[in-house]
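Only one chain is shown below, in structure tokens, and it's the form predicted alone.
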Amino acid sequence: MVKKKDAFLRACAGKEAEHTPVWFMRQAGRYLPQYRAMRKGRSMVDMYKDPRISSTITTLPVRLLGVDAAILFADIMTPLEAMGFSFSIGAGGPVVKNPLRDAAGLEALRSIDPSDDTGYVMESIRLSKKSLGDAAAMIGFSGAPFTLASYIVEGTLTRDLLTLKRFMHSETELWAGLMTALTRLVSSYAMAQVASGADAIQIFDSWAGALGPEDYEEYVMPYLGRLFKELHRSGAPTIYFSTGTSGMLDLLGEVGADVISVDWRMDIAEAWSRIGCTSIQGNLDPTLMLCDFGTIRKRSMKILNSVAGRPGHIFNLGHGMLPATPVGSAIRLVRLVHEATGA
């Protein structure tokens, strides 16, 4: 039997695998009773700063669900604290207490040493790798430069990103300086994760869909190009995630990632063709996980039939697992994908 780790890594490279690998974004989260039990009396920051707790949460879905990959339990805001930002993470997401709005804020940014300043992340990866062995791949991650900029400029995010867009267009030199600094941050942070044992790196650009194609191409893509060029030096495959970006699929294929993760707003085979990438990840609507399993089965098989066994497909949701997702449905879905594709 082929190890699940191998199936995942082969798919990342666009190669034939004995089954389609599957994992879920936010697969270690609030829908799991074990996670909720560990969360009692602790903040999320407390949990991801404790390597033993973080590693336990990271590896839990592999044992519980049978997925082919584990993803680091942390938050995309994690490296920003060492850079000089103060924030809290509540039910509505991160709130930055000292948003960056001017040149003084940019000059105050600190360079970080990820192995030292975020050593707890690296230790969590090392512990997770030791626990996983070859049972599953270990995915590290970071927020993308633009998405990190969205948080630290907006302070509290709104759907229209009004403050960020005004800053991006009116403070072009500051924007370039900020994105350059964040690109260096993400690169060093992700490279340190690979050095600590991560088999692959996913870059989350959760807010890229708030931009139109012209702004994305001018203000975001140059920095993504630099980032993925640097990450390729590590030898670990890279995954680029965005959502709400079906209007610029052709641009996603040019960012330089090995795998492009797509949401549910387009047929996956059509998206794959338009992007032109070697490997693709996605793209079940997360809300379908709240439906009866017959509906989940129907939509999941439609995705598998659409890609028709083409090498390079990693089955995933188009976004993160929702808190109300039944654990049993996630277990059955992993089994369905594996059985339907040859495992």
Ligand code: CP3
Second form
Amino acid sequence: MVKKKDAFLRACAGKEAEHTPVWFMRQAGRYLPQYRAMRKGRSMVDMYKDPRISSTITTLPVRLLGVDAAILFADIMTPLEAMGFSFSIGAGGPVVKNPLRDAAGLEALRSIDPSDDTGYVMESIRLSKKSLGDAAAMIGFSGAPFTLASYIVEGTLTRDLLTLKRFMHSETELWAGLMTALTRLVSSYAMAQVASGADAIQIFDSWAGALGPEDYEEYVMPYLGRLFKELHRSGAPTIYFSTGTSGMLDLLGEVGADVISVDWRMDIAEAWSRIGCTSIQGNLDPTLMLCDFGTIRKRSMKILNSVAGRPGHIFNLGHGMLPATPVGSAIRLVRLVHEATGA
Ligand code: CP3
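Please could you give me the other form, the form predicted in complex with coproporphyrinogen III, since above is the form predicted alone?
Following is the full complex, with the preceding chain placed first.
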């Protein structure tokens, strides 16, 4: 029996594993017919608020694809409802109906008790763990303070984050207040997930690449430092994910996460040595999953050959699985990574 959970956790610690572990961001989503069937007649929010549905979706890719880890089915917006935000999640992503733009908005924020306010998330993790046993690792997750702030201030995702950047530069005290509140939120939400059974925590900073290194260092990194220091006390390994950040690799090495997840805009081995982290995750371009399997194989082997078996590599895409991905290709890719690395 291949020890998948063990392989994933050993890789997080930078230790030699029986094979290179593999999982995919957005592995439980619209490209799966089973997901689309369960989604019929329900909103995404309805789905993640029901622990039975959420844990079924969470564990589905482990059975279907054979991945080494499951990731909680929820959204980065999930904990923000109890904080006082009203939002919906549509095809283009979340839309916040009451974005925060001033001091009154900051004052109105409520602090949350994650095990109570998001009790359904904790229950979903417990149910998922029961179903997974030791077959695969259970990854909990949260949005990073900056990426949460970008939805909170902008209201919805925009190309240039103009409102957010203007707010960050001109309302520096409010920015500090908002980021402090979000850091506290993310920390307590993630800690509660570990207490409920999550084996690792991934922090999604999807829009960090909208900033240049100077702004990232001044307006984002102090909060990440605080967050990862706090999360370390939980004992669970941490993964920091961002995209478009190849211009600040040395800074990524300083945020304090155990694993750094990189996108496809850089060579993974080169990134690994420049970041200087224990473990690295990535980095196949998700659009390659829409190509024939020969192309997927060639580019995946290139990644594996680039890291050359160095302990601490977790194979993943550079960003989320696209809805048009053929499920068969995902199944074959998991098998390829396992077979090419010793399983
Ligand atoms: O499989 C998994 O990865 C676990 C579940 C998960 C979802 N969202 C489910 C989802 C996770 C970890 C997330 C995180 C998330 N949500 C991020 C960070 C990761 C990233 O992709 O950058 C962000 C930015 C969001 C916000 C969000 N939610 C967007 C931009 C979208 C629309 C675009 C898209 O890729 O689907 C969503 C909706 C969403 N989140 C869906 C799912 C399965 C689709 C919902 C549906 O219509 O059924």
